[in-house]
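Take a look at this one chain, the form predicted on its own, written out in structure tokens.
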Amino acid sequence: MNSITVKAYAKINLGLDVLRKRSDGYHDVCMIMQSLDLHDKITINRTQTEGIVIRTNLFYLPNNQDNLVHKAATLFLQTLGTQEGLTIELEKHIPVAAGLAGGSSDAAATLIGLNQLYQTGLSLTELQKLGVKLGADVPYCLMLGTALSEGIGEVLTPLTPMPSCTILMVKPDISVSTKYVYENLKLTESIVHPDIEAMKTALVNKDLYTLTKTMDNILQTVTVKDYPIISDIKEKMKELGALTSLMSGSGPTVFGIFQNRELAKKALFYFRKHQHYGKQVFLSTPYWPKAEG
């Protein structure tokens, strides 16, 4: 086998709680992650010449070692002990720097693709040990589905799959620094933490209504204050029929959960017409790996 194409799936956070800041500067988190059918495509070709060549459909993406795909491929080849060359074509559809784990997902898909391409037979656990060296979200992006994420994001527990629904995403035309958000998060005694246990129970009961009523993201306490457009999008999504609306990760993408797909389509058309909310608007559905049915 000399070529392979794999998909890299976006993720949203159904719940995101931050428990404490650690002595190493990282934060202990407790999150419920869900992968989406929105995905990038990565095609990997083995070549006769040494070196890794990255090509993308977006001119502003780095095509050198600053790209997580390049870092993932370099790490894999070093682990394998080969200096064989690769050409990797990255077809981006997940918004960049959006809180949807696009870069982490691309890195994870690259590891999966190379594992298949070289027929190395590394297990999911072995791939995750490689992946965490690239970023805290990469182990989850290797597993996919619905999962509880703890530690700095690398301790993963599969959960009951999220009920079927339609998910609308709007990325406002702003940049939000993850570092800034965490540095300005005030974990005071008065702060209200998301009820992750209630969300897990709602998942077990396949109760989308209760799930949406308990979903929350503690990082919004920073971003909504500094970037009111996030709050504006959330409120408009609810007006247009979303059961709930939430920021994903450290932002800035806002997503809405719709039980009625027709309402979701109408909301999609509304946001595409009113682009002051953001020019990148997407409709997707939850994605579950085939092993989970």
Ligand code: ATP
Contents of the next structure:
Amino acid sequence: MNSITVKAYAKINLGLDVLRKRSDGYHDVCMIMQSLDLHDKITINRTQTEGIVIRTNLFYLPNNQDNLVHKAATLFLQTLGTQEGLTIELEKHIPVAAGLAGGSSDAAATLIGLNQLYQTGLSLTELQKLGVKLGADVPYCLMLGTALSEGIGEVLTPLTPMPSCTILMVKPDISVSTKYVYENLKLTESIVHPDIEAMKTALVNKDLYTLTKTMDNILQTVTVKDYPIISDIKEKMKELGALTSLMSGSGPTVFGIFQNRELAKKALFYFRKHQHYGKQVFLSTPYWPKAEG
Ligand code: ATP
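Could the form predicted together with ligand ATP be given as well, to go with the form predicted on its own?
Time for the whole complex; same chain goes first.
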């Protein structure tokens, strides 16, 4: 086999809690992750010439060693000890710097693709040990589905899959620095932490309604104040029929959960027409790896 194409799935956080800041500067988190069927496509070709060449459809993405696909491929080839080279086509569909783990997911999919291409037979756990060197979200992106993510994001427990629904995403045209959000998060006594246990129970009960009523992201305490567009989108989504709306990760993408696909489509058209909320607007659904069989 000389070539392989793999998909890299976006993720949202159904719940995001930050427990404490650690002495090493990282934060201990407790998050409920969900993968979406929105995905990038990565095609990897083996070449006889040394080096990794990346081509991408987005002119503003790095195509050198700063691209996470490059980092993942370099790490894999070094682990294998091969001098072979690769050409990699990266077709981006996941919005960049959006809180949807696009880069981490590309890195994870690259590791999965290379594991198949070279028939190395590394287990999920072995790939995750490699992946965590590239980023805290990479181990989850290798696993996908509905999962609890703890530690800095690398301690993973599969959860009961999220009930079916339609998910609308709007990325406002602002850039929000993850570093800024974490540095400005004030973990005071009075801060309300998301009820992750209640969310887990709602998942077990396959109760989408209760799940949406308990979903929360503690990082919103920073971003909603500083970027009013985020709360404007959240409110509009609810007005348009979303059971709930939430910022994903450290933002700025806002997603709304719809039980009714027709309502979600109407909301999609609304946001496509009113572009001051953000030009990147998508509909998606939860993705569960086992569904592919
Ligand atoms: P997270 O949700 O994990 O915080 P994100 O969705 O906010 O991630 P990414 O889309 O992963 O952010 O991009 C963050 C930065 O990483 C961008 O500024 C981009 O230049 C860089 N980057 C490197 N490789 C990639 C890639 N393959 N896809 C997207 N961004 C990449």
